[in-house]
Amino acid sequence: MTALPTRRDEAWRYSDLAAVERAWPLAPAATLAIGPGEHATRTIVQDGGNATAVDALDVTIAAGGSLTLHILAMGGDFGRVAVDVTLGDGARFDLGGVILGRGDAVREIVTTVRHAAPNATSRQVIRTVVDDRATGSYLGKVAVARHAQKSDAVQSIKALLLARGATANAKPELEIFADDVKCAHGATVGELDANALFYLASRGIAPAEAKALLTEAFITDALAGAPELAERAIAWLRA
């Protein structure tokens, strides 16, 4: 885009837009093609090196081709990944994707993934934490085109919250103009279990480690065959 982008723009609702003007132009999104057959593995981690942070990937996966995605977006000022996945025939998108925040930061995930051509399957999982008044996003588009047929995908999104000022948005959104497909998704915004809490208080665990364990265990599964970024959430949650 070559304009800032303003409240009226949807996927930028939810942006810290002061910190974006500071950091405009915004470098062009990088390119990913994954040929036909061709399977591969990236990451994306944002660990607050930066004040403000803006990362886009513009990935187009051909037939029968896959890509597994993990994205980690912790500490800083602001920041925002967005990533555009254009499916082939039969190919596959899985996507990992953590946010954790804290203090005042703005932290943020957008994806748009186009079922461009039958039999694809898109599976995203994006799990947020955010404390004090850190306020985490996620913004997801599935797009399904009239041609394809046999589209499945899941969207799962859940934000745990835990501070009263802390504010998480969930954003999922289906456009479908096949009739065969299977698409769904699914979006919750809580607090820790207190009934999982006592639990574990009961058997002698302390408040703060109690706490500590099961924020660890709400983003396991959106960090599963990526141990390195889950030692890196672990470790930040605990700081």
The other form holds:
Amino acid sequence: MTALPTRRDEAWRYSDLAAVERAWPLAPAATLAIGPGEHATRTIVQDGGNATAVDALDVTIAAGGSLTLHILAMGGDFGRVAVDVTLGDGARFDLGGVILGRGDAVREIVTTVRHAAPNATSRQVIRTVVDDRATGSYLGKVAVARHAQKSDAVQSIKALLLARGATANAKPELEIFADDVKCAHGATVGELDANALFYLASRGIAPAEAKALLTEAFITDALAGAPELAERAIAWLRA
Amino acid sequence: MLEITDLRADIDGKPILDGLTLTVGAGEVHAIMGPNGAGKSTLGYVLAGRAGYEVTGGSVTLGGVDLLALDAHERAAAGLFLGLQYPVEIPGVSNLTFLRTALNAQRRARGEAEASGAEFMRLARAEAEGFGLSLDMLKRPVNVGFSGGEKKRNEMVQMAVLGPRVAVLDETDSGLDIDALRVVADGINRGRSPARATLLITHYQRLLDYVVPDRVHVLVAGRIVRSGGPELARELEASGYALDQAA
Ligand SMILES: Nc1ncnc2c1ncn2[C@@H]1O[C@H](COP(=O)(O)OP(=O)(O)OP(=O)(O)O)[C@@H](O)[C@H]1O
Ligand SMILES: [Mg+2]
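Let me have the form predicted together with its partner chain next, following on from the form predicted alone.
Once more the chain from above appears, this time first in line as the rest of the complex follows.
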């Protein structure tokens, strides 16, 4: 990226552009190459104090390789994790991402997953929990090339608003040029289930504990397989 | 044990309970019957302190404690249990976590020692088996994927583990197969002691064949219009509520 992004740049539409400008120029994206048949796991955690945190990672996964990536975005007044993944023949990409925000934090996960060859699979599970006036956003583009038949891409995006003033944005985007593909996405934004809260209360569980239990349950899908991250997320939720 | 006096409650400004008076003594089992929409479930929710139900008059005490002054979770710690007509599913929270958190929250609130992991597991396993649920089912998320009957059994497991002083069971018998009905009835009978008062909300005489109530009350339009002994339930089964509704 050579020029400051603007609101018109799709991948930056929910960003805190003033924070980006203060942090300019951004460090170039880190790169990761997964070899043929190689299986890797990585985590990206943002949990710093007041600063702007921007992480970018460009990944290529060669034929038959796989990457499981977990992202925990819970730091920085403005936090952004941008991941660009290119999948080879039969490659697989699994992403579990959690965005947590309170106060006035603005945090986002932005992904581009390129099914550049046939038979590749991508799974993205994103859970956002925002409180106070915080904003949590996920922008996820899945691009399937013309010859990338049998591509299989799923995006599951859910956001939980813990306060009236909090905002969640979910923007899955499909760009498909092949005809024999399976692409699915679902996005929901909601509040804590009042029936569940009452059920817990009726058994003697105080409101704060009930809220914590339900919120933890909400993020578990995204951090299954990353217990350490789940623990950190839970500690944040209970702080 | 449970004393309800001239209780009035609104939903969205609409009166649902309209001067309901009812006393259930320690060791007693009372049944409440009544037509659909009479306010039976509303009574349970108002007792349990659910948001959205506004009490506009009357009083409720449990063992002398003013229940209406307490928050929902405090009422549970004071000894109230409401078995729901429609138990709620909670994805991502296991039955065991739910139950252990609840038991220990109640114990802490009462100034009692918390149950150790081992003590809790013994209790949960025994009660689950008693009501025909496996321990494996208790490891699954609360009520998720449970059949209608399994959800009701699960309510009974919760009641047995939590050991309330006042149990209000809202149509816990609906949706049960014949064997499960016996199991649930036995569970209610086991809990019949001077330490507990039980209020059964039911549409069917069937349950009352197994759990013979001390008193039967007819709830119509938000108030008790008639009370009697166990024979009243049989009479209602034959005649319906037409007379009570006309009155
Ligand atoms: N959330 C609500 N908003 C508006 N009206 C409600 C609400 N909940 C209950 N009611 C009304 O209150 C009345 C009593 O309902 P309730 O569920 O207590 O009846 P019930 O006696 O338990 O009936 P059933 O035998 O069908 O279970 C009904 O007329 C119902 O439509
Ligand atoms: Mg009802």
